[in-house]
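A single chain, nothing else alongside it, follows as structure tokens in the form predicted on its own.
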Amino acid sequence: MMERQQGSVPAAPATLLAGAVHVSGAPVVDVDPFSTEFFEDPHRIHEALREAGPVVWLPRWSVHAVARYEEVRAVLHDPATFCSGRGVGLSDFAKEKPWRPQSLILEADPPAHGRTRAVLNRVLSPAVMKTLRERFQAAAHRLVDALVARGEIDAVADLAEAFPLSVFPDAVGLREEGREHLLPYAGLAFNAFGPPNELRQRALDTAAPHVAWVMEQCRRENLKPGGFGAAIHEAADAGAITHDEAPLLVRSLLTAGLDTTVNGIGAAIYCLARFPEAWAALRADPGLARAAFEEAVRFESPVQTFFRTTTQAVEIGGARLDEGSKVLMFLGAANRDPRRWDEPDRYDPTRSTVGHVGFGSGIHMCVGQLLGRLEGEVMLSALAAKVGSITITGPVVRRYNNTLRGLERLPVTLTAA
């Protein structure tokens, strides 16, 4: 389901086709943002896309794209013109059937979106996060103690995956059996947002057992009392949503609540290992833990891209788009746009990251962001308290996904403080 490759592959250059302009007025850039070459090193291509213009045309997949911060944010904040209900991947649900029932959150537009979103906002509210903090902190410290004792670890499997898997399923109220389906399911869901390439096809070919397990766990009788899942079903009892909608909302939580956090924590460890001055700053002031996680989300952008579909003819960035046009937003490129950020290619946990689009922005901003931020903060805080140094000790291997940016392996040595 996820392609893996060791070592580094030079990214194919983005080619601005010698003055070529699409009929919409957008410059034509020949690049495949869903290729393994792109996944290995997207940053040079992001720069080429930003410099080509505020809106570009990608002939590989016949879509318009925005890579500058201003235009990405404009699309995110105009759901009436750039809708999600026709799919946030390349597929247009007005023209083809979704591979699974549509998400009531990610793939919904107002007013329906607001009704279901309100339920998840209550289930994952700041007040609820406060009740979880102590439990999550204790779990983070236990894990870091064990990893420091080992010394040499894979910071992906042993830390970035292990920690969320130790707290998130219990917070949802999932049964113990079958939790190994969670990461493959999320991976396939995000791969399915991409084009009909090998990654997407392999994901869909292997989807059945993961989808079946997830949908079974979303039923009320399979969720433990007191968790997020039970709270969603209780919202159906109160009439906020229907009983048919409740399992789909639980599914949304399982789709978005794990992989993005895993990749965010992995990104933070990778950054802190490569930027010793940032690690020193965090060690000197563990109160920077939340900011260090936030900056890693900006710097690495675990969610790289999402699509929108135009509901009417619209002009953006000097290009004229027809109704039904797919628009690809490069969130990762926006998060390193020098028009918005000073020294964007430097990881700096003291930077103000207000306004980054690593969790999206606008009405579809990541519904699990508070949960992910809590997990990232308590883990980095525990590391800062107990680890003197983080040293990369072997080849770093990237995990390929049509939407997400993360690592497959990150071998490191943790030295006790």
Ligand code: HEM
The other form holds:
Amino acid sequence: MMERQQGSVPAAPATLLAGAVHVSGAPVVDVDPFSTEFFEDPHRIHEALREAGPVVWLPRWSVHAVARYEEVRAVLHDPATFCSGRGVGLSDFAKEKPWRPQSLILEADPPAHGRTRAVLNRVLSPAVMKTLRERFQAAAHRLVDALVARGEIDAVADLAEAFPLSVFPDAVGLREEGREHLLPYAGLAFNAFGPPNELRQRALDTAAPHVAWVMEQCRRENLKPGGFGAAIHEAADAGAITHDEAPLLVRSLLTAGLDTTVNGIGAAIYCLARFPEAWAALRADPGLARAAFEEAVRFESPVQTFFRTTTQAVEIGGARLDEGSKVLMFLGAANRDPRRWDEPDRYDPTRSTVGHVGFGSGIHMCVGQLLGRLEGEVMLSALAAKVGSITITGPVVRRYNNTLRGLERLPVTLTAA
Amino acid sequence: MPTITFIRPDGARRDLAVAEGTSLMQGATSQGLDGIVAECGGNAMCATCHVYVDEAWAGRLPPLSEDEDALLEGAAAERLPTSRLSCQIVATADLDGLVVRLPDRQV
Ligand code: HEM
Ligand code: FES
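Instead of the form predicted on its own shown above, give the structure for the form predicted in complex with protoporphyrin IX containing FE, please.
Next comes the full complex, and the chain you just saw is listed first.
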């Protein structure tokens, strides 16, 4: 547990230990980044974490963390030292059995990672995106027409969830029945990366039916020809992976491919509703749609955190970490680090977002990023073409998840352009 | 520092000094050159940093990797034999004077 170099302070609440330092040399910051208080307003605490030092120690969960851009990027780009194979949540797979069979890509290290990654790279390549664009565009226009006709909507359920649900499961090749399991499954998987708090416990307690449905859909006979799922099984025919591995790689898409884009699109709508200048700029130039989505991913960071585990003793940011140390990376804090970004708290679709870590960076950088961007772009350009104003009309309610940042409800009125 | 010339589709030229060891993409985006989007930040995952290398230079660059080749197939603008991803070309003293053309679009 927490140890201090100056051992004179008795067992006082850690909040009182201003200036305390862990034996590793990292300053102690007593905050819980997996609490509802934090989810409601992470930015103030992100700032405290960044200012405390390049690496900090969080006594609440006995873990080191990095919140500055430079260190987050350094950890992401050194997979030999900061591995994923012991889990990218708080739980260390070397000590604790994973709650589900380990991911063959997200929770894998080189060289094994390269093999499965190459398969998904091809399945979700730029060339494949070209074949989806028109269909996604048409779906976005249809949905926006229907929403404008209604006027008053919940931008979360009716838009941010409805749109990906109307394109993604079909693109994977899923059957119609049972798709209501997809969002609960993703929600629980992302909660499970967190510490053993109530959110995680509840997720695991309610997991069984969702897990069963998802695993069933990953089998070849349940995936329609022409979709991403079938393409993964074909990669097994070609010998790139084994037939046993294919279903687990399909599972990666079902875990990571839906709730992330829901929260990405939700973030973009929430930004555009709050920043009238940005909305005006997008209306004036719908060509900004893709950049407006990307900036929303930087600004809100729908995937807030991931962990790594050290494979050897290492010095980083002046702290000395032992082998087997978990390190929590605050992607959202890095994306607003004033050391890296001018006016980080301003949502500005015209800024250069190159290098943001909302999709991660390095070998595990999101393999579905092009699909995420395609969905975001076509939705925002449909809105820019058809909607005159987006006005928030009621209480905005946050959704609590250990990894994902997003909203439960966003009541808005859309007026026709 | 090697100087790299970027030529826009409308013919406008810009000479940029790119530090040895950094990629053409990094050199261009950090100096505010429009026309290279680089959505993936140089991780060779997006094909939005596409350039056409001047014919005179094409044979003097290290060859394409398999990944780069596959990504270029999906580039938004037409792929030519001289197509490369600028995040995969690292500036060296040998490349001083290199000329690359920007495609008409990246996404
Ligand atoms: C806005 C939408 C999205 C965001 C913000 C996002 C974010 C991320 C992040 C931060 C990582 C890095 C994980 C790490 O470093 O440990 C990642 C990896 C991954 N993402 Fe996404 N993602 C999005 C959309 C998608 C989509 C649409 C798919 C699938 C179709 C997907 C599938 C994956 C997979 C399979 C990985 C693991 C890659 C690897 O370990 O090599 N993601 N994503
Ligand atoms: S910057 Fe994405 S492939 Fe070069």
